[in-house]
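Here we start with a single chain on its own, the form predicted alone, put down as structure tokens.
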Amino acid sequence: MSYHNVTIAIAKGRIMEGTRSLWQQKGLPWPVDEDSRQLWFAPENERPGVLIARARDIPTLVGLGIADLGIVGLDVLEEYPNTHVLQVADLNFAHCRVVLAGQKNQWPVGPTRIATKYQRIAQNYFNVHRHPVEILPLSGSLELAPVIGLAPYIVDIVDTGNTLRQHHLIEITTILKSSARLIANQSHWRTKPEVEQVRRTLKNDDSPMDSSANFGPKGSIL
């Protein structure tokens, strides 16, 4: 098939990294050159063409049809939810989890301040248990927040849990389980047969799907 009518936004760092080798093993040329600040690389018959930004942008951009496809983590789409945008498969690698974390193994007890970056993730797991608690929105250094009394739990992503231990900290659930997912527009996947065989050279898929599919409220068809 020619790949010239379809483009990929990537999300950077894990996702990027396992998207490579996963291209690689389909026999698709990888263009991007780690040492470049390129992040656009133009469609050719051989391959998509290839998009690369921040995690959170990559549902914008596949919702608005800048991308046809992306990759990005499960975490993502569901702290930053788009309708326009369907997932489409499990690529099974860069898995990780989203955990409530504090300095002792014990679920909070009244109210409770939570530091994050995952503000819709521990709202909405929070609101589940009718647990009241107050958000702090941090960017980084999560694990400090309990260490320096301005939180005393986290809700954070972790892969081997080895930062959480090095800061004493211990993991009291496991609120998500993440891993990289193909997502399509909505509007592309139903009209542009290129999109579908794309999910299909990445997942070794030849059976058929049906562009007409009811999708369900998440926007999903695995």
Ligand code: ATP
Contents of the next structure:
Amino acid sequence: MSYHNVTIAIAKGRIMEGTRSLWQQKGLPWPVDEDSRQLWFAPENERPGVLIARARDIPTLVGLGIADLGIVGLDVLEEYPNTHVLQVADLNFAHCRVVLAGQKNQWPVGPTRIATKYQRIAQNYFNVHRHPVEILPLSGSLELAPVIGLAPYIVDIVDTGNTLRQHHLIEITTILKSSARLIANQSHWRTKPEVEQVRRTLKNDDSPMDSSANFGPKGSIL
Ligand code: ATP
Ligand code: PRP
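Output block for the form predicted in complex with ligand ATP, input the form predicted alone:
Next comes the full complex, and the chain you just saw is listed first.
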């Protein structure tokens, strides 16, 4: 199968590291020159092209069909959803959780402020629990917020729990379990067989493509 027609969008950082290892495990040549500032690596017959973007922009780029496929954490997909994107595989790396944490192991009592970079995930969670909150958007260093009195609670990523512990914070509840997901442009998935072939190569899955697959209400075939 030739990949000269397929482009996949990824972000630098953990996703790129995990993707590089996966490419190496599956025998796909890794096209990205990580020492350069280049953001676009053209596809060739034996490997898909790679486009490097900010994680939060990847669902948009795939939804518009600029990239056929993308790799993002489920956290990013839930925070920046796109109706033209299908989730086609769990790639089983970048495991983490989006959690509610605070200085005590106690759910908020009464209206409270939540510092987070996951504004949508946090707001939806508290809406479901019919609990009034003020969301304070921050783009990083979330664990600092309770320590300096910005907000008593945070919604943030946890893996080992070391960062929370170092700031004397306690995980109160898990809101979302996340791992890296392969996403596809909905119409390219149905019309370009080589897009589905990338999924098969990455998942060792030889089952035939079902072009009439029902992707379910949340745009997922998982
Ligand atoms: P940005 O730098 O654009 O804010 P980021 O810091 O979330 O993004 P990374 O740290 O590379 O970027 O994380 C990429 C993805 O890896 C996240 O979307 C999440 O799914 C997962 N992730 C984030 N932090 C951890 C962690 N500590 N351990 C494991 N996985 C993580
Ligand atoms: C992430 C996240 C937490 C930390 C959790 O930060 O924002 O701070 O990892 O991991 P742990 O539970 O294993 O300590 P990251 O390392 O990505 O730094 P950044 O958010 O500043 O990019």
